[in-house]
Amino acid sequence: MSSPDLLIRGAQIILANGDLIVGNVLVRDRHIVEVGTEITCTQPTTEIDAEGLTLLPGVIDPQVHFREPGLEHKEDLFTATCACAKGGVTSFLEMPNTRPPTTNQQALDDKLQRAANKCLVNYGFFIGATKDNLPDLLTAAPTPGIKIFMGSMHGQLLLEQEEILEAIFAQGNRLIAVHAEDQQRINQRRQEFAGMIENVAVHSQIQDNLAALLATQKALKLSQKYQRRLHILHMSTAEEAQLLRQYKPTWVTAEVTPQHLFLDISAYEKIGTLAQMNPPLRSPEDNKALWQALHDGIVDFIATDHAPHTLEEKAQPYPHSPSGMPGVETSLPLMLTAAMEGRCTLAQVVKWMSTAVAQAYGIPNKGVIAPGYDADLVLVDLRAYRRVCREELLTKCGWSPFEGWNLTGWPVYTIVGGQIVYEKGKLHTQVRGQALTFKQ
């Protein structure tokens, strides 16, 4: 059965080659069927007057923690994807550290079923590595890849032993994504700073730049040895950027979060434990190096690492306060505001937040506005600035580290599979996304 036509008329459109045109987009059966300055569609079921708005491919957020199952008091798949829709995120890849963790086909199937029932946007789920689930890592599907926590984790998902890591790298060809922090270095630093841990700012010293560099070096070594597809999650340091600048095989990719681009260690004084995350915030010099690496293609794309905790949990004194912060509602406005300030271009934002993610994870028909591609789209207003307000957030945790920031590029419409899921402040919660597929 054919779905109704959707015509978007008079938008500024970012094309696949980076060009900007004022034109129209016709959508039918979940797909873009025509893009151009003149489109004849006599009776579209729905028409959006997009004059003055800019049309981008929907954001693909390749690293989120949506907390379901087991930790739904922080977030769940419905509330998280409401926040996604408001933020222009039309697809996400979610991490395995739920309760129970996603470490086998049964747990993956459970998440996929939950998502089919609850998610307003498209979804995919990583399979988590443990010391004894190698068969599951080779066969569980569909998944964008294997997630390895090399540090900053407890329980069965923490894998710091090199022989276990090597066994995973040695078998199969599925993408491996690593949280690169060296747990031995972290443990050593915790002992060194044992008398100073009342101050949350020490978090960046305990989990220091060297902890990140050591783990990234180890992962690169194993990737090179086995020619294994590797992705470095939430890269945070100048040292890692320099390492990849000197040696980055064609099969290795890396990402950076908005918080590691826009926030630094001074945020601890302003917002306390709300600035606590893993890997931690770094220095302004690290921010600058990461921006440069992003521009130079050393870092390939952007992810939020959306990892919400309640305000009550965050109010606990360090080190009892949990690490993590939300991000899906603010990532696109943050980057578009940076574009308006001349720190990057609109075409680069599209590449870093949509096109390059789809390419890296082999997600077909996503991340480009062109005929034949899925109609996952976001219309933003680059003329209006609005502050991040806690009361307006849709994430269940109800806070943002960017509260009070004045941003532009807020979504006016978010479209998933040709269906309007967010429209001028209103959610259409009956819309459901689809499970993503991956070519690897």
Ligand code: DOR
Given for the second form:
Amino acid sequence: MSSPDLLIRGAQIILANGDLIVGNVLVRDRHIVEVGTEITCTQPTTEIDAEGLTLLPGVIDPQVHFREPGLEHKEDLFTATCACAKGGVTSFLEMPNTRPPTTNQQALDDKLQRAANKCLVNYGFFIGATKDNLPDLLTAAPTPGIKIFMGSMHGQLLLEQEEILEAIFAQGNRLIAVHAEDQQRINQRRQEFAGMIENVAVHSQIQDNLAALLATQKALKLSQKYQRRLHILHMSTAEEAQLLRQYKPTWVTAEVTPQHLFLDISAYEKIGTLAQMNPPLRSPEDNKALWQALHDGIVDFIATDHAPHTLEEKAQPYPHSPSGMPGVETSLPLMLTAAMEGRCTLAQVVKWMSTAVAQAYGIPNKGVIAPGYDADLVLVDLRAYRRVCREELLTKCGWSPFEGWNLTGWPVYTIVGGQIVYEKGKLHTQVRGQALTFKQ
Ligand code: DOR
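Starting from the form predicted alone, produce the coordinates for the form predicted together with this ligand.
Let's see the whole complex now, leading with the same chain.
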């Protein structure tokens, strides 16, 4: 038996062309069937009165670390996707640095199985490159692409050897997503700073702008040589933005995190190791260059790099404190608050957090509010401001680098495949997302 239709009535809707209308959206069997000012319902219908609220396509977060399997004390697929539902994130792409890492079909299948059982939103999982899993990289499916850690990693997922990188770029044609930090440069800087590591702020000096630039240059060169689809994850520096500004082949995309747009190195004084991530926070000038790059289409979209660690782990003194911050609950309000402050438009937020992500990864039928598209939607309130507070967070790690920030655009309803998964502070935990597919 199919479920009743869902009618979202009287919302401010952001259409595919960026226009805003006040109207209605009718959802039937997971899909949007009508968008308009006049909709006649012919079947039993559940209604949402959305007067005063704004309807956006659900956020597709293309870089998260959800820790399952193996690191569930930090997060798991259930807690992470409860946080997603609350944050308006209706789909995510997860990284392979779990235990075991996702480096073959078996590990990928295991994650897909776990996700089918536990995820409240839609899911996809990257396959991680090692020095000897090229056959897996060519065949494992479904996956949004191959993840290469060029630096800032240890164990089998760290790939810095040029010949191995080249072999991966040379074979196959699926998307390669790189964590671009040059490990040699980082090692050398660690030695230079030995004995001076009394403060976490040094993290941004050790893993400096040059470390990021060198790796991005290397990845770009290989991508050009083989015309290989390349995505630069969490781009963090003005220098990389400048590099792409000079030459960005059509088959290259880049993303930025809210942390690299809204936080800078002064955050270390306020929140210490909670501000530690890889690539590290940069200067206000870098923030500015990244905003400009987003506006100019040099950076294509936004990812949170949600990377939870417990407060106990974060309390260890640097360099023993782990890198990473959670993000799925705050990314949309942060960007919508920026839109309300005039730093960008609502249509740009939709493009950067949904439409462009679906396009870049070839995820069919997502990221747009139009008939025929999947009913992955979020209704936000742009009138009320509320502070980020630790007690309300659903991520298992229980903290945010943005605690105390006064934000608007908090989700009121989140809808996944036509089902309401989050409603005015309450989760519907029986809702399950689906495995994403990728047409590349
Ligand atoms: O800060 C980070 N933490 N950057 C990464 O690339 C990995 C992540 C993690 O898994 O903790």
